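A single chain, nothing else alongside it, follows as structure tokens in the form predicted on its own.
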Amino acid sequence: MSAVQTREHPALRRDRLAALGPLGKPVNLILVGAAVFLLIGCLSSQIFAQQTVVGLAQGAVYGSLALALVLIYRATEVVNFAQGEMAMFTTYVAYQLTTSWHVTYWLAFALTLLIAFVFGMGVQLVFIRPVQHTSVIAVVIVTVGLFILIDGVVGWVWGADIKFMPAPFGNTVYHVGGVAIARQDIGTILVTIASVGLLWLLFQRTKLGLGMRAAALRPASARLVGVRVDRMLALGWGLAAVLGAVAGLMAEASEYSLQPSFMQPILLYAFAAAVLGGLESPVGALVGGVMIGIFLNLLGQYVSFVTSEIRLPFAFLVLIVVLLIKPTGLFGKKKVRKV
């Protein structure tokens, strides 16, 4: 007798996965498996736990900037290549406030976020809006031009030498069960969580957030119901600049130094995180940032030839693998276009 092969009907497969609950989805299985692996590793090794905490702090920075990229991509379907330089510029603004004008750090932090919001809106109004309805390549060229322009302006105003800002969290190190945890890492994680949480509340619990989501996802339909799409898009750019400013300030606090190029590698990590999570998924951007931050730290600790100089190529290796296996990212969905 010959064996008869049967193929499971797609509807039956969906029902079976639904019966398994949230764990039936492959992405959730991957995340649960990664969480179990990290938990076991942290309980087994103090070094593993310490590197995981450091990676979590770095991943929070990557995730914050990746979320800024996702906000703009959802509105324009274009990656803002100037996002890192915009974050760098606002970090220099904070430097000016704290060192030259002697403003306390956290007051300068709040003022910088306000300036970043106005700056982001201004960029959208002056540079992006005139070309946003022409072609995608035109917007890309404008963002690349902004990258060069901001880099040049910062170098002209503040110079290219390394500068230093006050440490916002101090240099205290806590020891928990033999694991050394810097207050800087804890502060970075908490500030990022607070920023993202406030943004989530804005988008999910306010009419303004609803209008911004509608303008980004369905601009034509949003106009029909009275949403001022251009204004919402400008607000979106402003909020993306705020997230970038948070990422820049936390990155500077982690690196203890400031120079015009310090956000460029972080932008590349953030881009890899956004692609890993899905360029249209805010949750994916955050998860992707955390995954890359932890992965690279553990890789640098346990794989001898992975030095700080080649961590970036490894991040892009992850990006290429994701694009080959799942081009939409972990949380992305396939688009269906009706013709």
Given for the second form:
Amino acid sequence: MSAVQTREHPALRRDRLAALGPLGKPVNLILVGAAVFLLIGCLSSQIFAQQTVVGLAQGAVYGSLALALVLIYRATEVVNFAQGEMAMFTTYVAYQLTTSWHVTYWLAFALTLLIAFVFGMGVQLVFIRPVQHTSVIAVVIVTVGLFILIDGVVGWVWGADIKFMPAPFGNTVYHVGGVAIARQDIGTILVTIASVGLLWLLFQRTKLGLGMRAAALRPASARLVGVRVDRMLALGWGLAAVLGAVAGLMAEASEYSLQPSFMQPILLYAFAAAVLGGLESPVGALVGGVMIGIFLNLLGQYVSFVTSEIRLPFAFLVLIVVLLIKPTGLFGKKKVRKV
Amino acid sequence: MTTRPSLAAVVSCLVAAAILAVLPFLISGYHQGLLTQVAVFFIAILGLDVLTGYSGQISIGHGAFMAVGGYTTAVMSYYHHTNLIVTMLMAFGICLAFGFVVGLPALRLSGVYLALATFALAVSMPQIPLKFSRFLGGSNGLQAQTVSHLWLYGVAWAAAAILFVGAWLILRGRTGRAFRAIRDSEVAATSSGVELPIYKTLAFGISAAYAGVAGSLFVLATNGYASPNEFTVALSLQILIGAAVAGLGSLWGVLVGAVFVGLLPEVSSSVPVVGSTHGQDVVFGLFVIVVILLLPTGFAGLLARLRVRLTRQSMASINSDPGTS
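Previous: the form predicted on its own; requested now: the form predicted in complex with the partner chain:
Below: every chain and molecule of the assembly, starting with the one above.
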């Protein structure tokens, strides 16, 4: 145990560096290449630019949900299969606030995030903590049970028919050099940047954030230096639920409609994004989300075989290909395991 | 060193078989249909147990294998009017091959990553009939031959019995030992001469073949319709839940798991307050969580614990001195 402890500080430090952005790695070449490709494409074709912007907004949603998954995975090594449904539930809370109780959209937005935070913590306390130390399969099954439970509760309370909410950014469309850009898409991107930025500040610039990172990376040692690990894990679930709520609200706003199954495909894209970025890397989750959003949109535009039905299987293909070629993803680090 | 079945195991199997053989003549066609559903889940969970419980590879995508098996039956019956039993054998064979193919990339994945990949497979698979709708019927589905409730009940439980014995025979010998060795430690298994690639893909193949037969029966049980709406991710989740409730790594709990996922939605729909479709989901989800919280090792784990307690008690009663126990 003592041998492990000497290696802890570099691990935390490396983690901070990874969050700031990896420097001088082959990943950078890929990212720069992709950026150049997108830039040339956008300059040479208006349709290309249009699809890129739409893909960017969708990718921001995938990225936020992927980030929520990564937060939980880093803290508890659990993939939360109910993450999308939790986001769906909070979106219904926002629907209740805005349409039935006539709260203005942004106030409802803030209230929803608060409720999501409490909800996420509650889920961790009630359902996850009791099985946390049993087996991976037990935890996975509890999240699967949650998936079904939330689906049922939402269907029970609100019904399965399509609902409509007020649009947060209106329906304005700007025209920039012949490219139509919806105000909604810009709003989605900005909201995502803002929420991720705040989260980054929390994790990197506050003592609480330091405690949470320590609890996630080395729970045993963190406990020894006085970090309340259990509390930190619950906080992590709460924050993940908040991010999920942002993703859900923004996804609802760009789809203009709400139904109980609307987060399921997005969850799969978020899985693909998280794996593409490396399941342990927050930056990777965001970059992966944006890449998948843009990639799928361009694919749908230029490859006639890829119709809307086949979009999901393509996300699956991305996931499999990434897992086979580079299981640690773009930003992941190889884990050395002692036998 | 093959294990022999204990007397209690043989007797309980025979009793279960006898009850299942007599039962259809005492109940209505509707209830026969319900029990057929249980048989379908029994076979699918058996398959998943071979994979996850014995070889330690998790799969949240068994609904995808069921879809392949189900569509095999539907396509052969719709286009070629093949005998349904033959289509089941074909489903077994095709899914065996498909399972091997899926098992190859799975060699490089484990734990959470394998769960994610198989989950993605389950979500993606129902999109395939929508894409190739001219051949596979799109969202309307494809109609296989319809059969009577009694015929299906008989065939389903006969298949379940054959596959159960098959699984037991596979798992009790050399192959089963290799599976368990891989599950417990891949490194230790390799160094004892177990060829990982062969046994891991074999487990996937067998497991998928079982799910294929289940899928084939599943299609026949839904009035012979193979449609994408029947093979959603929820089906895969149900199988996984059934396996967890049964208790992984033991064949004896499978029946309990199958009854749990096959009958609980029906039972809960007759409960007054929550008797809607969504109420079913609420009850089902809650039950799943409660069962896992109370019995992390499933029904089989409970059985094992009871057995330990019973032996301890009988040991204690033999030892006259209470202080030594």
